[in-house]
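Only one chain is included here, represented as structure tokens and corresponding to the form predicted alone.
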Amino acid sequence: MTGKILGNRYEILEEIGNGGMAHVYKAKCMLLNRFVAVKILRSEFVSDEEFLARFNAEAQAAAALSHPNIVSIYDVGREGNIEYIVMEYVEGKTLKEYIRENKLLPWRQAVDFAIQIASALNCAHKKGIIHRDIKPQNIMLAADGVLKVTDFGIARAASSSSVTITGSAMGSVHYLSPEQARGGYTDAKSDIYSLGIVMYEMVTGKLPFDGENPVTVAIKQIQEKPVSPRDYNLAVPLSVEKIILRAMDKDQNMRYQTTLDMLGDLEAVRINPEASLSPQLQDTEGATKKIPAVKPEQLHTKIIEDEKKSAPPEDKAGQKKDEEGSKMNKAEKKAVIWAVITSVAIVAALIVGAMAVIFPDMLKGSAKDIQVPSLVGESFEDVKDLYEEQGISVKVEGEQYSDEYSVGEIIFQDPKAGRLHRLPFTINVIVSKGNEEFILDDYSKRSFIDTKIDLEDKNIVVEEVEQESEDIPQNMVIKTVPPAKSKVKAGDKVTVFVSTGIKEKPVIVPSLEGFDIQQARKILSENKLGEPNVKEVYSDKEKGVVVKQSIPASTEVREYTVIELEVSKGPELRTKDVDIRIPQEKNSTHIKILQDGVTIHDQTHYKSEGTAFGITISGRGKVVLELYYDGKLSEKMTVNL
């Protein structure tokens, strides 16, 4: 690709990036004489018409974005089977590379970077463009410290063309929002979640969720809570941690609703880490919601209302009269009520304590009071008649499913074991129906992530088995064992067969040496190999002929592997000094010399100069010199360079 000119305007200079969907090259715009970045889609996407339509539409929409923190898009084009985007060239490194180099960033710098990213997203969101692939790899850090968010168009197009986490999209799973991992509806709050993860990584140097494979990470994104950033970096202010965790809330409704809301809090803590954050953030800081406590005044009101309801009519009338004539305000009345309640409670406790000391046997129950036996875990058939002679009957009130107790075992009793109870009495019990059985759903062609979550929610043990399939897309369920419609219960194991797609067949690398570069490109394309990287070298071969290939012929490689080709640009330019004769028959002679038809010397020389003069010849291989003396061809010379 190096040396190729696209659109008669953009000269490809060198490859500077390589992703799952495209190659990125540094290029020079010959029209405006400036460097640009050219992103060229991989050949496997070029044949997908639906993808291309969405890609072009989104790229054009992204081109309308004008913001100092967004990489500008200049042009979109197609040449042959090459689809490309021309964008602003940023001299620098990715934010991912910067984090790796620095391990973790100072919190103020992380907040400043987050403000720049959020500003870029806010600009896009206002235009109705959702990025959907925010990650440090898609954020460039220029030499002046300015961040530039890239890949707006390509991220949207890729998201639209696939509803599963497959192929190259797996590389972004560490930054996916829970709704993206589920394949659900995404909006601006999905970008906010991804920005929260980027902030987490900046201040801790770690990803909040990791695992042995992308599916594991995706499940963690949906189910698990992140470790507190301050557990890894105590220098992070509490206010910054709150911003990060709110942005990463699993519930979309509990996150920042707009990037503008998040920007407000980021700006506040950048100035003052002790600043008050938005009220909504403070209301949502608890991991669980507490049941509101009953206030004392509510309890008093309840007591008074109960007394009113139980009092006879004349007492109610007197009470009303007393209330009307009373000079005490509400606060004083509440204080009196509490004083009475407290006094009564203290006196009652003292009386009970004194009786326990003086008459210890009184509190143990009379001869007819016995402790309620423990029946939980026992078989109902074994105990139903066991206590009849003692005056205790056991009665079944109901049945429930249980994965802890076997069929027929008691899982609950009332009254509870250990209490004193006067004979005769009845113990009401609930008996286990065993593990709940249910009909296994048909999970074929469903996402493995959703299937695993659904089964584990029902306490089913999931075993994953990968299997090739020509019909079922990668990471989708092929079948289950036992099959759909089977009866299963909690604790059972279900084997889920997951598609790996069609296993790629190896491609045999053809011999390309001696072919013209255009022929070589055609051969590579026909053999499902990628667009080659071209390096021009001097050679005795004709210009444009392949002289060397990076992967030897007959080697087995994966489809769309990229091979580097060394292409001849002809022999190297050389020079040589040649002596030219000056005629001695007359005093002066006009000497004209042509090299391969081009005049390289045209001058009058004199006998007094000597018998010859020197001239330097430049060229490649053999060159022919024609010598004209006073306008007549006198001699032809062949010079080997």
Given for the second form:
Amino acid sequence: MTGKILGNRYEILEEIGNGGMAHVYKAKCMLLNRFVAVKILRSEFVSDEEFLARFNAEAQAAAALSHPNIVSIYDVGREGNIEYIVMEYVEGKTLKEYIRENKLLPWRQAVDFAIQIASALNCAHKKGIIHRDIKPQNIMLAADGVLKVTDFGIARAASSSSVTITGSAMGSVHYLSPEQARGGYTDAKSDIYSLGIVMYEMVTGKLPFDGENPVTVAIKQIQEKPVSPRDYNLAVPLSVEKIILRAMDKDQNMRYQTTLDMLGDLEAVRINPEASLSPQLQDTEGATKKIPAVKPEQLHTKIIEDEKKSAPPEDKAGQKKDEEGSKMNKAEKKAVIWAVITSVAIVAALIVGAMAVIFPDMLKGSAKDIQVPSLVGESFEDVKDLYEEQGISVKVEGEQYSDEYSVGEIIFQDPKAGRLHRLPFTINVIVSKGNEEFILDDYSKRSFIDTKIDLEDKNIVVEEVEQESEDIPQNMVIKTVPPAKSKVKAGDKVTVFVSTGIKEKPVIVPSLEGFDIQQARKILSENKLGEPNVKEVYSDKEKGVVVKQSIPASTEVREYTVIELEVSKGPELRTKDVDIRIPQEKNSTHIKILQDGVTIHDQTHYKSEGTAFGITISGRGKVVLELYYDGKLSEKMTVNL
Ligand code: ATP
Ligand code: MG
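For comparison with the form predicted alone, would you give the structure of this protein in the form predicted together with adenosine-5'-triphosphate?
Full assembly next; the chain just shown is listed first.
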């Protein structure tokens, strides 16, 4: 992979990790010149159309999430057989690694982390997106202590897959809510449960439910009471323990109902661990309460009941007993296992593997039952008679537009693939009418965010390209390709050109000192600088010459910056007293004085006046005085004023 360029834009640099579904690479976006993380689906999944369709839909939904604690999704693409998601690159480690390195976290840090995770979840839940796979492996810790949750909604895509997943996916079941394990109704509260487990792990360094195989763990999620966190770590305040146990309550109704409620309590204990928490917490014992047994009617699969009827009650599992009979009989246990399998495919594949060892008979199902074949993605024409001989008929129940399936392909089937069903039976299907075409609106001058939301609502893939523009303000749409009024259909890609405003180029201030002000003005205008502010000052420099500039030469400034120029108005007018000698040889002498050729004194002086008289001269800079005694030039002197 290294060195490969995806989408003409992302250069793969190195592998940074891999999980059950994908390999993750560090890459460089050559267009925006930044690092990104590229998640490339394992090839097994790329051939699974149903999975891909869901995967893309979920990635697109997650891409609409923008929150400091959520890893941003930038792009989704496919190149040949490579299906990839481009996301924000987080320099750091996973929370799992961090917990492992530190054994356990101080409760304050755990609360701070939980607040960050809960904020991310709150943002997603408000938009109707449930994570479904909250676990420390999906939470990245950046170097600055900021947590970022990744893989929003991807678990849902995975739950439709029939591909076997191995390896790291094993961990998932440790964070799975009871309703997920049971195959029941999953909602935002399932994420709250998983967050509870993550908090438990942070403050104790231990997983509340563990076992030698996923099935055991799943069953514990459903019915085993966790050991109180304070039994492992007494430093954990009671209030924090209560929050954890309430989040982990097996009963969805007893849990925090929203992440916002949980955030409120987390914030309160962060400030003061003695704080009183939201009311329900005061009197409930939370998850440590007595746990009702798993009742068969709570399970969702019909086969489960069929199996139960035929299964003899057994008592080998050795589960803890309570008055309601929390011990499961074999049929109930099978039921749970089946629920787990049908609800979470990531875990399922593993469980199937585990079950082959633990309950070899179960996998075969009953003799009369047959696994429902997978028809989604197949052409109806191809499969309509295919299973006739086996006693399975395929019936079209309706038609729908679809951006994921071509005309004639099956979008949906009931019963679902993989279920066991007694023969003969009918599979009702919905067939695709292909994409619905519509006319593209004119998005120019509209905000990019609105445009993106609008287009994505119509299942259009939005590609963002930034461009400078003089007349369209920043973050507004300049144009789209294809242009407004074009015919498009769901699944098409529309490139949206977004204005970055005008990116000003800096101007380098020229040296203006010594230039005549007229020349200086010309130089300024040629360099895209503003009309100067001119200030006249006295100076020995010639009048009209620039003697000082407010911004020194070579400074980088914005275009049309105004510079103040000091322009010489010549030297200042000054006066000086000068002594002029009166000759003593004669009684009287006529003295004439010229200043720069102009007569300033013309008078007869007498010996009796003394040896000298004073005159005051005024002028600018240097002046030349010429002294004429009785009409003869006797002295020429330069005076500095
Ligand atoms: P699962 O397949 O169940 O999601 P997982 O979360 O362990 O398992 P991946 O999501 O494929 O696996 O991620 C694998 C590894 O890649 C992570 O553990 C993490 O180290 C790294 N990683 C994932 N996303 C990013 C990212 N945005 N930035 C940096 N590293 C990442
Ligand atoms: Mg992950």
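Small disclaimer: the values here were computed from a predicted structure and weren't measured. The term rigid core refers to the most C-alpha atoms you can superpose between the two forms while keeping them within 1.5 Å. Positions refer to the first chain, counted from 1.
S.K.: So that I can tell if Gly610 moves, could you say whether its C-alpha shifts by at least 2 Å between the two forms after the core superposition?
M.R.: Comparing forms between the two forms, the Gly610 CA shifts at least 2 Å.
S.K.: Once the two forms are fit on the core, has Tyr98 moved its CA by at least 2 Å between the two forms?
M.R.: The answer is no; the displacement is under 2 Å.
S.K.: Kindly check if the Cα atom of Ser588 is displaced 2 angstroms or more between the two forms relative to the superposed rigid core.
M.R.: Comparing the forms between the two forms, which are aligned on their rigid core, Ser588 does shift its C-alpha by 2 Å or more.
S.K.: Taking the rigid core as the frame of reference, how far in Å is the Cα of Lys489 displaced between the two forms?
M.R.: Here Lys489 registers a C-alpha shift of 60.6 Å.
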